[in-house]
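The chain below stands alone and is given in structure tokens; this is the form predicted on its own.
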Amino acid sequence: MGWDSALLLSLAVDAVMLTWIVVPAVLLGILVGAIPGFSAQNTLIILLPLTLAMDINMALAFMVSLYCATHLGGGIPAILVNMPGTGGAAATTLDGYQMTLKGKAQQALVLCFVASTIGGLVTSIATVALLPFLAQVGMYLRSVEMVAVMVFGLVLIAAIAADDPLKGIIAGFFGLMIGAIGTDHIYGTPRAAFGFLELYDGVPLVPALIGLFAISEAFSMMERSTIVPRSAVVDTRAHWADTLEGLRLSLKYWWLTIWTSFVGLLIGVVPGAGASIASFVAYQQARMFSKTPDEFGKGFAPGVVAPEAANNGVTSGTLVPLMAIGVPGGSTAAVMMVVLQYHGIVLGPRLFIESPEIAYGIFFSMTLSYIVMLFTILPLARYMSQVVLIPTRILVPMILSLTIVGAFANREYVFDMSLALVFGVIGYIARKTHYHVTAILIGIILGPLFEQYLLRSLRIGQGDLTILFSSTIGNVLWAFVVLSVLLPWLRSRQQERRRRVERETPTALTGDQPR
């Protein structure tokens, strides 16, 4: 299709129109993202009947902001209490519940907001600009290069584990264990499942997610009287002043919004990768691609830009496929094909010829999603930031209450909310004994991913191995799988060499003899 200059201009006047109806969605979905197990896809199946009786456009203006605004809440209780809201978000764990810790929270929070809401607004637009070539993209990234982008995602665990590397790998290991729970993939037979059904499935993510973050990050809190530290706490009280230092980050790290928006982007395009993938390798080539990788970890303001842009740009990313071929990129994106195939929308390159309006449209709602979320939700940034002043009294059983009705929610197995529980006391053993629980979940996300992948590409390769070297676009890959396990190392070299000679030249100057 022609680019036709009075089909975008009334498509951007139709995407307008419908800002009523974006806005309450947009509402709606930071308040379920910020509540862990309470995801879109939920959200949109309870919510059915209500899009099905909308008229087409509406419909997909409500669940494509509702959806969009969930990635965004997902990181508030990230940041603020340890608790992400999403599984995108366990990577702002890592750098924005330590800025709370440090007395910048709302610095943190405006980090966020800037980061999802600029990321998926560049996404979405470059989206229509490019949808046709990004329709091929996941026609390329197969099984062997989806191993490659996996491996990425599980290098991270020696970035997180640099400071004890062996406590690292034994968290690393012990999540990709969990992960290897459920039913073979080859001959279907169940592993370490104990008889349980509800594990033939693998272990969920959602009760994994709440309890080694949430419910673990309870019992602590347990232990002291707010969530940041006493001498923080007047550090913390609210200033506009914040909200603009905030601001001031966000603009220093737009570079880093930007690449990392694309790369959730490109993943989000694979059916079957998510957020949390695209979250964690963004956050890895961050810290890698970093002049002070040694800062991230420890309430760094790009550990929080890069998982937030890059889990906000899968959203335009899933729905690249669901438009141009038909095949949904995710679940939140199956439970809107629903609702266009209830409207007789065929979907596919068809698509692009009979119903433009609707192909294209569905991202110029995108882009107004994310404005209305730019201006609604960082004035927000300021009050928000005084959760963190609640005694942990009241919040640890708000925190325990809603955690475990949202780990029900998910599957609605009672099972979820016991497996949350025993989570639980692993994270909280965890972080007592000062193993990374983000280690942890990047096994449990990203192994049986990886061994999907992997057994899939031997399958095609008839168990040859070296089927992962035989594609192009999967050699470069790998070797910047390489190239994020030597820079770190050599950089590390380099930095030590540069202290040596730096503790040397005073006393070749003076002529002293070191002591």
Second form
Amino acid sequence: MGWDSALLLSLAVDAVMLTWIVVPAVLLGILVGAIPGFSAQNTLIILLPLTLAMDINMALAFMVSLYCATHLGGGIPAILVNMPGTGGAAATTLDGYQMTLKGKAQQALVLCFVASTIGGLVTSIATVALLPFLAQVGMYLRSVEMVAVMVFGLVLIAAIAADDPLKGIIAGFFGLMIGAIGTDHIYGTPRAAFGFLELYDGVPLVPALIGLFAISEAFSMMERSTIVPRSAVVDTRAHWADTLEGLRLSLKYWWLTIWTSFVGLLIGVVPGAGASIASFVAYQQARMFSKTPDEFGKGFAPGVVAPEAANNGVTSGTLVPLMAIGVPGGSTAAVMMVVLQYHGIVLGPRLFIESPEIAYGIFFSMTLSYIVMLFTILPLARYMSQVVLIPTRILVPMILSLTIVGAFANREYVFDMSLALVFGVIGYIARKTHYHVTAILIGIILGPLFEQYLLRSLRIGQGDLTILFSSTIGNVLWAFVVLSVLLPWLRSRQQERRRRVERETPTALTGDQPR
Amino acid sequence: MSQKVLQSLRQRRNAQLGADLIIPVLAAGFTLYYLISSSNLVWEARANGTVIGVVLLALIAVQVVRIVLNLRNGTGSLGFGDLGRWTPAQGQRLALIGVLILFIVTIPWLGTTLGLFLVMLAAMWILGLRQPVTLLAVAGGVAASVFLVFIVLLGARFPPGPVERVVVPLLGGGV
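Show the form predicted together with its partner chain, please, the one above being the form predicted on its own.
After this comes the whole thing, all chains and molecules, with the earlier chain placed first.
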């Protein structure tokens, strides 16, 4: 699709008209981001009935604003209590908490807010400009390449997200297998539906999502009385001088903000890489190119700026593969995919031709939400940390009951509530044993799509599986699949060897034998 | 031997590998069920499950071999770790699952609002909340919010019960 200024103008006007839904979503997102262990996708799942009942543009504006705001909110407890609200804020703790210990909490918060909003704003505008090119790239992908893209995306998510790549890949393929439940596309014969008519259309995504993320998270949360111990909360009083100093530092490091936000955007485009990886990569980059690398980790402002700009840069990036090829770049994008599919939106290259207002509208909403954030967050910063003190004995029942009702809302089957509970138990076991739930969910989402492309390829090849290795782009992707399996495996073997050497060295010195 | 090395050795020896087998066993069981139950279908209907299933079974085999090697090296046991240990939280978790099953079974009669109110009360009670005012306020607040936002305002068709049948018509709606 070419540049159509009339369309862009009308999308900008539409985005501004949705400010009334963006403001509460931003406030809720900041609140949610500040609760460690509670993420954008969990909130979106809890609010799924509300989102599904909304008009598609409103629902997308709400989801995108909430998603972006959680990345900003995640930095608050990371700075105040050394506990990242989201995985993407883990790197922020390194210097943010050190600043708090030095009595510069307010400055650190301001740095975090400005870097987050500028990082998100710059990348969402850049993504609008880049999307037409990305959409064209999607056009070159046919069935054979799409099979490779899906396996690559799944393996990448599994290998990067899970601590143990093999466990992650098993989880991903388990998800794909669950996604194969239901009637086949050609003859309509049910497969592995356990005799349930409700599964003839395949495993519904909403209950799977609710179970794997929200219910399993609630079960894990029960092990703590409050999400953050009361003793961990630091008294932080706001002083305007600190706020102004934070703003001055933000201006001083403007180039770092821009640069690391693009690092985030690039990493976000890779399915599965996500905010955690982006923020650590950005932190490393900032340190590597710094004139004073030794200052990092001691409460140095760039140590807050770099990870925060990067984890907000990721927000635009993760939506790119979702829009361009229909593969969600992360778990929140997966939730959005569910909502888009519910509204009958077909994702992939054709989205830019058939529904350009959806494809571009998302990024306009994102831009608006960052502008709203910039003006709302500063006065609210000091109150945010109190959220982490909500007792889990109130929070857990709320999450469980609301999500179970949410599971019903999508198809209006009581069966779906039971399904959510079953997935909740599977998700809890998967979390406890480090089989990544995101990989299972992405597998379930990709299952039907994978079957569609695989069958199309096999019919072209008259049942010959070697058709999958007949295209150059496809073969390059298969090579990446092999590399993304082998590299983490080789790395873990190397670490294992290093650990063994470390273990044996003191034994040799002391003569002490392990029993 | 340093404390750190000793701790690392202890952790490795205490690895509960039985728990690591739960997901693979579930996955392998489901895959075999899929392959057997679809064996008499035409190839188009079987192709996807067979391709994925074969890869999954191969991956599971690798994981099992890895666990067996760890057991042979003495770097873990077949225990279930936290999942198999009986703790107060584990008991509460099972009780909550029971309450949720009861909620799902009875929702066609109790309806969403009353069901939610009762499940919230029971869940908070199980988790140790005993103040009657807090119990009633939170459970009532959640149930009332869902009723007002989803059933009255958005007109979502949640299972109706006594509350919906009495109150919604009074507000000018229909169940």
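Numbering follows the first chain given and starts at 1. Heads up, when I say rigid core I mean the largest set of C-alphas that superpose within 1.5 Å between the two forms. Model, not experiment: these values are computed from the prediction.
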Item to check | residue 96: Cα shift of 2 Å or greater between these two forms (core-aligned) | outcome: no
